[in-house]
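Below sits a lone chain in structure tokens, taken as the form predicted on its own.
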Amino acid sequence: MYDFRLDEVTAWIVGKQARTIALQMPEGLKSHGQALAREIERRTSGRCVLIADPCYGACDVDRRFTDYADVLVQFGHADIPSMQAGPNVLFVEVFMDMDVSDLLPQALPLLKGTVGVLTTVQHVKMVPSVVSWLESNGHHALVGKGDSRIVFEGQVLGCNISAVEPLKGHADSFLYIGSGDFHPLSVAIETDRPVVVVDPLMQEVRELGELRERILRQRHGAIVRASQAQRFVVLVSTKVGQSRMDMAWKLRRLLEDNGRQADIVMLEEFHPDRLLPYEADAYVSTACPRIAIDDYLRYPRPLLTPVEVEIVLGLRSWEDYRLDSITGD
């Protein structure tokens, strides 16, 4: 099912004389690690280290590595082009295999008029057959190309859904191929729009109307909690992907010039208990944008975004109301 493309990447550490691998990994293909690395030891000169931290995307390049490795290859993901990772650092993009053939005559009772087509990396050499298919099923189909974060026409990230932009004004309803609901989440909030998912790795298809506004009347009551905080808490990731430290300084600013307290902390994994030390009746995470979509229950105060403080400080009205986004140039 996945297709590792070790071909290119032991030519790749061969080409760099390496010889220690660090191999970084998302959840999803920890379980395939050791036999990666057990082949990658075989065909080049080289000994490997498994990463086990958790790895949420190329945002979360262990950068740590260079203590122990000569060079890191992330699994999974694909570059995000404006962040410069290295020399020393490969990413991998682990296409799948899948066959959806079944589950597209599904889906096309739900979608509407012109369709964009929109997919993870993982599913990006599926855009054109699925384009094909549309096409000769009624639908013209529609496919658009991110800004710098971005590498393949109509992959969206969890933090970045800009291949939609140019879609604006044109597409009256989205396909999504691919797995979990946050990434068409942020498309069907950005557009209000309908989003028909074509989960793969599930075999169903479903389309987001109800999540959409459960999630809504959910940011909803975390602004509403909030707008009588006096006391904020900014939150910055030490990720190399996800550092916002020029967003954080503006929202303090911002904070401070409406009559808030704001302080600015720091850490690479966001947890509630290692913000207990501090006071604050909210908490702003610039990092990730589905640590206050996803992680909301687990802090006993509102963790709002960016777009949220603003509402809260009335600097933008609800109708304005969008998920947060980490762009590119």
Second form
Number of protein chains: 2
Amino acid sequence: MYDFRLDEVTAWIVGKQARTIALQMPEGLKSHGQALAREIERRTSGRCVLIADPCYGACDVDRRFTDYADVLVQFGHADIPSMQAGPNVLFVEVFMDMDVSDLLPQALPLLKGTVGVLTTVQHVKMVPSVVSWLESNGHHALVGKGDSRIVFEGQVLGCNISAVEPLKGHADSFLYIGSGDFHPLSVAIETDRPVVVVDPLMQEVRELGELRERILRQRHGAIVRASQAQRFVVLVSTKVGQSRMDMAWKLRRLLEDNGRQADIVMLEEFHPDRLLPYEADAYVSTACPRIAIDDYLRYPRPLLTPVEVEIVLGLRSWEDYRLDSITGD
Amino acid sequence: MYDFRLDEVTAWIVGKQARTIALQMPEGLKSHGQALAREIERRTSGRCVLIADPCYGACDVDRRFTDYADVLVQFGHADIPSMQAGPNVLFVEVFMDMDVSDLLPQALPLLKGTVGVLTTVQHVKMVPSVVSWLESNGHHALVGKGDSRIVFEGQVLGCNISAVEPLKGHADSFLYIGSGDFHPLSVAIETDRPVVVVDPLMQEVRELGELRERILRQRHGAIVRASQAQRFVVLVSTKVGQSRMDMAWKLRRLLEDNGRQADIVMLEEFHPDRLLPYEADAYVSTACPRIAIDDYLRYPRPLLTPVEVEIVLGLRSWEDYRLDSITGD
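Can you swap the form predicted on its own for the form predicted together with another copy of the chain?
Expanding to the full complex; the earlier chain stays at the top.
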């Protein structure tokens, strides 16, 4: 099912003359870690260390590998080029070529006009064939390339859907290949166009209109709940590709200038329990934009995005609502 | 109850001309974090960032502060000098002067002969008065100074009870001032002398003989359970003062030389769930020595210390059993 591209990986390791290799991968791939380590050790003269901490994306590259290894290989994610992880980090996209031939005909009646095609990194190799299929079934299909956080045509991240930018005003609907709802939800909110999910893992097709409405109602509720908040805690991630400390200081200043109190709190893993020691009426997450949306109900106080703070303070109107994103150049 | 010594702290911050100050503290002090931050900001021209991640000791100093702050102040722990945390890290011991006058008379009948006095950093200021009290109640009292991981006379860490070394052959029993059983348990196993705990928080006195026997039986059981293990996972901590990668490589070599398989797995927070992706018959922890002992029952496979691996492999006898420790020079 997975292609770990070990020929490329071992050639890179040998080229680096690396003696100790740190291996990082997301939860879904970790059970392959030991076998990967043994195979890499067999093919190189190196020795491997498996990193067990959660890994949510390229944003989450574990920079501490330099303490004990010469290089780091992260499987399952594309590089975030603007993050500049350095010459001793290799990102190995793990592509999945899955059969969606039964699903595409189901998606067809939900699509309108010109279709923008989007996906996450593991499915980017499927984009050309999906485009061809759409073209041969009466739809003009478009694929865009995002900003400097993005490597592949059509690729989106949870924090970055800039691949839709060149398609705005051209695409009448979007087809998203992938599992999970967060990425296509961002597209639906950002573009206000129909977004159809073709999910190769669940082998199902779904449209996101209802979820979009539900999440927007929830976000509106969060803003209302936070409108009278006096004490804010602004949360910053230590993860290199999610860390927005400058934004946190600006938010603190903005909140204080508007008569609120704000503290800056740094954390590695976001978990409601970590916030128990701090007094707060509302939290603001400057980390991965998914956290405020996906984990909202787990927190005892409203968890806002930076955009939502502007609305709370009356500096932006609800009509200008956008999901948070972390953009490159 | 706590003295955060803010005069010293602010003088140090001002001397460093620090603009941004990261504040780290253990769970028990975190609820004071926001007030500390505001007071430090009031007294200096700096701004503070609160670190929400767990902090288990000076071993756990968060080196990533250099990404966003000029200096780090860690409250609640003494420096581990041999760790060399650097000139921009300040450790602020938070001393607690608690009344044990009702407890000492209860401890008296449990003590024998010459008494070694030990404690953790928050109670070191109480040592001289406890020594005086013992001397005036018919006991010779001794206080030792540990190795290069230790700052104060009589101070022990969970990973380091080297303060007992100069007392061996002299102390007939030990009096430990502090809460928790792990530190005095180490002393009981290491010295085979009676250890009496005077617990200022619980306001109780207890002797550790029974616990010592129970833990030794449990460790013997772990060794027996692991004796037929084929696949070992050797765990290494990313925490700077707990990280023993050289030892991990030696253990892997040792296990392989004795016909076992071993992988090295790195992690920040030790939690049984983190190990689910890995196939293993037994784990070996090279991190904080407390983990294998205190959290043993939470793990689905035997969790061994490095010393115990030697016994499993027949390279050390059970009669030479010792708890694991992390020693300095």
